[in-house]
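Here's a solo chain for you in structure tokens, the form predicted on its own.
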Amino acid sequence: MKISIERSTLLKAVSQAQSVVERRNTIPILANVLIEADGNEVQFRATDLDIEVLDKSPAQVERAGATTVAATTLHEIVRKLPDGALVVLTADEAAGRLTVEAGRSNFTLATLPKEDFPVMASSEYETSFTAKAAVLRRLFDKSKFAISTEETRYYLNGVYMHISESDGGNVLRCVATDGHRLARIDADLPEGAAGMPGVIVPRKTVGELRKLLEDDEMDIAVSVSETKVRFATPNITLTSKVIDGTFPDYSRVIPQGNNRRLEVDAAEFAQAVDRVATVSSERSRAVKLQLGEDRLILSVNAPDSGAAEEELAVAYGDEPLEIGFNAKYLLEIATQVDRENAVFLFNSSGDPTLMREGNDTSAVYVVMPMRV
């Protein structure tokens, strides 16, 4: 195999490969980006067994052939290479060894054999369908702040994707929870979706996905079956097994009768709990509101490093209330609102509070009081 690929185009191939790559595996193969060529194009491919990511780019073809090499040595090399510089790779199977040429660098790198890298049996997937970059982009974006990094609640590890009904239509649904935050978030049904089996996207994958959806105008190509999910653009494939377990029924959490309504500016109060959380020795120090009319105090108080307070116009009419929550929770949903203005709505104390962005009900996040 001999190749000539601009280093551009070899480094956005090879960064994505070995992202995947896992760094500590008892497999050496794992560790390697399989390297095909053929015709005008060279396919990178890299595996940790559950994530398969198939890059395409083009390429000057000078022998056709196919090779397997440490993906994360490759990338370090690319990576320090001049900007647009052409590099060729020149793989020698009889040797095992791969050269990496640039200008006056020269690399040679050891070898796998190909036949040895495990390449992800395709599935039959029952529901094919198409979104746009920018539509995927708000549903995982949106949902992964709430994901769990619990092992033992296995199935609250990932993203939820499903089908679900909201406002007399049916709508694709990203659900993310780990039973103090949660995040629901909706998008117009795409066309071809409507019999999706739901399923869990690991966190990994939700990482890598975000890649593939840079382009607001990219078309991706969404598959999905009982086990596997796959996203795709005409030359990154990203194909991942789905959690094996059932998601909890998330609808039973999100509280229906709060009517306590608070309107405040979002970015005003992000910044507002972010300064009063500082004086805190932990993140996880609650940070406690005071509703009173048209007004909102944030205070903090740690008894072994200080006390803040910070007061906010705010629009609330209803009773006055006092309510604690953990400062980092409330920061990350504060800090997923698009919208000029975010709506708390409460209950009481001791209940789940619910935040959606102004009147928009199509991202809705729910998080647990704490006691203060």
Second form
Amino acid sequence: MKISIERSTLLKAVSQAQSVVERRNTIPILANVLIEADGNEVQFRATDLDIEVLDKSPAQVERAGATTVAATTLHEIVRKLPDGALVVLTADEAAGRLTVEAGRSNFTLATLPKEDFPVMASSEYETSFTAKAAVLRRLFDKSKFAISTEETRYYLNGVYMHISESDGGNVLRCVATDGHRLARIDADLPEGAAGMPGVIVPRKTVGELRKLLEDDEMDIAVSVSETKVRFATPNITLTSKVIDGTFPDYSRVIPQGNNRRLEVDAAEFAQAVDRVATVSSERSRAVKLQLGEDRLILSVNAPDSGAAEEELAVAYGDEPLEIGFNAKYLLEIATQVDRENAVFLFNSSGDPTLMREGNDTSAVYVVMPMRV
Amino acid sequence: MQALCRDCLTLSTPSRRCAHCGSRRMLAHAELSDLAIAHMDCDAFYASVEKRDNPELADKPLIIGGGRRGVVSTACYIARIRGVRSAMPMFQALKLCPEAVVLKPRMTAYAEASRSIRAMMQDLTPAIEPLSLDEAFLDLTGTARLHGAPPAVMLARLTNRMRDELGLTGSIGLSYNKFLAKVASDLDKPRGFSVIGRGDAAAFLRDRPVSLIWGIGPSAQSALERAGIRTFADLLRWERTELVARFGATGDRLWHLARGEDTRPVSADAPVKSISNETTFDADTDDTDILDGHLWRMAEKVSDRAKAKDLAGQVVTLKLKRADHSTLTRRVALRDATHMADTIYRTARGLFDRVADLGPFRLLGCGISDLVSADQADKSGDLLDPEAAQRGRAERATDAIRNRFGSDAIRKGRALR
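Next up, the form predicted in complex with the partner chain. The previous block was the form predicted on its own.
Below is the whole assembly, all chains and molecules, this chain first.
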């Protein structure tokens, strides 16, 4: 194999590959990226056995062929090459070497045979549809903060993407929760998505997917089966196993009868929470919200380190209420609000609280209070 | 140099026999009247209590342990001559000493004896740091004037009182810090009294193995050995910075210990770092129902102790021992510290489910660590488990009933499995 490829094109492909490969793995081939050159195109493929990413880039192929080489090393080399360089990759299959040449730089890397590389079995997808990158970005960006890291409830370690009913129609919905907070984000049902099986997209896949969604207008082809999900742009295909488990029935978690309504400027609220939480050094910083007629007092009392209080003008007309929350959780949901005021709906100091943006129910957050 | 007669407690000049009473139990040391940190360790404590309470056992080898399958908690000195040691699996102990009498521990009797000894120690000093039922550090600094006698005399009197009033014996280590006091108490067991002074610490330690240090187990030992450290003399060749670089905080401690330095105070209430309970079964089992019953009982015991101490744990640990004696431990950090039996049990059960197929098991234990004060516990609920709050209330109600009517007044069904 011998190819010439533009440095920036190569860097993009290799950096996607190196973020997929598992750094601490015991199977050497899994640290490698499979490079296959044919026609006027070169393919870069990397996997951790759960996720596979395939990048197709244009290149000048002098001699077709394939090899595998350590993804992180190749990435480091390409990253350090000068911008605009033309990189020549030459594989010597017999010697098990790949040379990387750019200008006066010359590197030789050990390779492993392409036959050893595990290519993810292709599967039948039950549902395929197309969605704009901006739509998928909103669905995953607004829900991913609530993904759990708890190993015992592994079925919470991802975003549950499924079709659900809302206001009489069907929507494409993403839900994530760790038992302390929950995010439920809806988007208009894309054409062809009806009948899609619900799947739990793993945290790492969500992270990799994000890199495909930078261009708002890009069409993303989404394919879903019971066991796999695939997101594809014309150049990049991301295939991932989904988490084999049942996502809990979240609908009973979303409070329906909360009617104490607080409306507040989300940015002001977030800044105030952040400020008062500074005095506490505990692992879970608790912020107390004291609600009275059109005013909100935020306070933190950390006996060992200090106390803080801040008052905000808000819209609140119900009975006074005192309720505590983990500061981090409050901040995370408040920063999801970007257009209108944040609307909080409380019940009592022991019950879950609901938050949404204005009256928009297409993005709903639930957070569990904390004893203060 | 001064000498103490351990029988009549008179101080005199060193000689083979006491000039006062003729006893041979003489203890001589240049710093005898200057040292004040002591470690008292009862001799074969559980076995001695049993022999005291049942004189027929007096000249028989006696092993205290959890049934025929557990491990040896204590072996009397007759059994020790045959090679039986604490923590040895019972089957192995019985192979070495087949005629041994094996008794299950009677913890209430030992706790009672321990309380009596503790009361006698209280007469010497309030600065007592118990390590377990049968051993404790004592700091007698500044008590000489109060007692009208130096610490060495008071400590000899303590073991004599234990022997005369309780029928139990103990060994004393006397030195100028905890590390050396503990080492000393082990030198002359049983009924021993050993002294390590500032003047002889260096010579004493030089050729001893570093495994002498409490907390240096087999794995730390082999790590040290890889660095060429076997004895204290080896340790002395290392720069402090080198030891720290290689072994972290332990390295710093080793550097000091090698020089006979240990500044840890004898503290009456040393902070608890973890709370755990474990049990060895009568027969290996992979029956999930039986194991679940054990798990609940262990969780409940841990919870009871945590609640009694007003503590809660941020981390839950599950420990299992398989039939081949290999140990499995699994731990998980909780979002919210807890001392609720229900939460400890459910968390440990989640850990157990992932290793359940590695059975059969011979031992199961669980515990909590990363302890925080109880008012930091269980502060937030779980969205996905709305019944948790109700179970919490049920547990508090159960606790109230058990506090009033005894711990067996109300039990969960699963505790009976």
